[in-house]
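Below sits a lone chain in structure tokens, taken as the form predicted alone.
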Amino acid sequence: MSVHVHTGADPARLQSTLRKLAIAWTGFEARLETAPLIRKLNRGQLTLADYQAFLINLRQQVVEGACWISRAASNISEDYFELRSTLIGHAATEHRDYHLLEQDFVAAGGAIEDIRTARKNVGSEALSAWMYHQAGRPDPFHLLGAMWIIEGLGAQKASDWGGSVLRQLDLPQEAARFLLYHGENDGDHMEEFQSMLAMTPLDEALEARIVRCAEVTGRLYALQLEEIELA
């Protein structure tokens, strides 16, 4: 994943914790790769239940990250309120993407309920408490760790996963517009990530920290893939 650094912070310890940030990325995009899913979706294979169980299983991980996002801004103290007003502002702009998912699911012939509903699966269960135990603690300030890997997921791979759903399912775009939008909007995100990481007191501990957090991130965002249940 390349980086693009616009900061008068060290650059040097942003640089080192970027870097280790792409290792971080490059493990978990290895781990992807081998979720039954996606295993499908890159042979060709994915069947139309199969995409309609990911976009069930995702909308649950989507819906509570902008709760988490907002709980971490609120334990940031006041000596950091430009990081806090950022991560608000990230969060009022996704607080509402489940609704796309919802929309692609009934696109894709799915009932509204069937998504509303559905319980979370182990891995999106054991994401769930990492996030929110995480965004709990004093100055999360590692937590950019997890948004290192969740939006570089929509970055790096969304646009592909939503052009190659359309042509095996042979769908509208209506059916992908989750995956298409964040496709062409978290490149931007990424962005952000990097002014924020700015913003933080960055020394080799909190860089250890927000590794940490990538690395554990990812594992439990491959988990959540990696339990969907395939037809």
The other form holds:
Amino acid sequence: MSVHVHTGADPARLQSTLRKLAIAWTGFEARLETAPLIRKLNRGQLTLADYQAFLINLRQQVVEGACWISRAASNISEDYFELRSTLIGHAATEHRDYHLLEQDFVAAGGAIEDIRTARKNVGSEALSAWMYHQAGRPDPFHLLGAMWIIEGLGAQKASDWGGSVLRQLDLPQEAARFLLYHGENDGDHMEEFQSMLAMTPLDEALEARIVRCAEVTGRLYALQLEEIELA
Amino acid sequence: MSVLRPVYITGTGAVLPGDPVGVDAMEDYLGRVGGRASALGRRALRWNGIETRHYALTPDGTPTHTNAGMCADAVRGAAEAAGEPLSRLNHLAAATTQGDLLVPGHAAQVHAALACGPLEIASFQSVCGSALMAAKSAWQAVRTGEAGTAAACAGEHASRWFRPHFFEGTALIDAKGRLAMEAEYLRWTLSDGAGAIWLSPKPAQGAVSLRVDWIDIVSLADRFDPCMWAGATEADRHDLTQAWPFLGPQAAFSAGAVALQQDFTLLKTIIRAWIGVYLEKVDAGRIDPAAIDHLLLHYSARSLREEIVRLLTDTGAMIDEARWFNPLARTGNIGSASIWVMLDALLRERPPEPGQTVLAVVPESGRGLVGFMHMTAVDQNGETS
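Given the form predicted alone, corresponding form predicted together with the partner chain:
Now the full complex is given, and it begins with the chain already shown.
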């Protein structure tokens, strides 16, 4: 069996998939904007307790991130070795990210055991269950839709959120490194994503699965934020 | 059973008051807040790319025109271009961001200035998108046969809100005497003028008309706080119980709640949302980017264009840049009036041929809105070839 080499998918299909994903993103962003925690952040009303709750709740999902990407990678067949290898690389870069969140939490005045022992909220439970389930399916190319949403957060929202948190709460840089770091490092998100998309056997059916995965992931991610209890 | 009629733009009018004002003379007209030259102005101009604009006041602040007066002149210009007398007008829809008075509505003031006999009026107050709200009203009036002839106009007298007395003595000035960026940027971006379209159920004789195919307006205010606003402080703009009428005019003024302001962080998110709406139109087949011959995109933030162009290209939604037409660098960004000033300039400088399509796109940052107007050029028989 030959290894699938990145030959470039049909440009029109690639454009159509990206278009539908961009539409899914704006739907997701609309949900984010109306989540109570984000409303408070946008309105300059965030409290330190809100920010700590934000970090605690994020951490329980971020800790799983590299794990579901790894699981997805392990279910990519040999024909798509290039994509598998890219996903493994991704998981490796991200698998310590939750440490940053823990350090931010401590720098923001929290106690380490509080963030380590907290349970997932209902939204995080749903998001995690969804991710692992999808990652466990054979050749889970559609999880690129989930990555589009989660990495889009890094590229489009994280640094603005981080800057806004620091200004509102008068905290040092060290208290928002997770948000600021993602804003800085996810810059070429679009290019990287397009190259991954081109590694898949993209057709109409896969496009529909990728877009649906983005929609569901976005909804569950927003649910996770909606479930954060505010001070 | 009544039948919907085709509706044609048979004339346009544009009013740009006075002479073009270059960058160096802007503060002579707007005045210097606290007697100091603005430090942020040049930066704003680099961002919006505007070279010249027009102001409906003299350097000492004396008005040369009113908003309603400019709109009336634009309607007269559109009637003249259409070769029809004002007496044929049955429906006048008028748009603006801020009219000459708080009450009554803008259309009443424009009608008064036109002095053309009784007719139906409709006032639309929003930001840039109000132009298309008025156009939709006028278009529907003719389309349904409710009106024989209609006009839609839009005007702004933005400069009067940018004079120093709107800022001095308010919380918008910091301890070092600098005006808040939220207010300063708009001073360097918006200017004055008006535009109008004349709508008829019959195409113009001996000339090309634009058939109005459809107008879609999508508000996204369900998810965003105000992004461009006047009447509240930045901190309290989401809470209408803290708006200026409750504070009282003097306290509201001191708090900086009267001046026009813009939230730049939110604007970035709203720009993505505008693009999302456009992409939905493309995805649904409502807009075919390859079939648009002339694109009028009311967009002023030139530096953000690269990011937009890239996303549009990647998603197969880009309209070839050679088909864009945008005279705003010389006319100025005139808020709601921009789209008609652009259309008027297109008809004079790059007239569409029968069969060609024109798409006007009007994003409004106000509380997040984007409107589209699709037109097809036709000959005097209403034919496309």
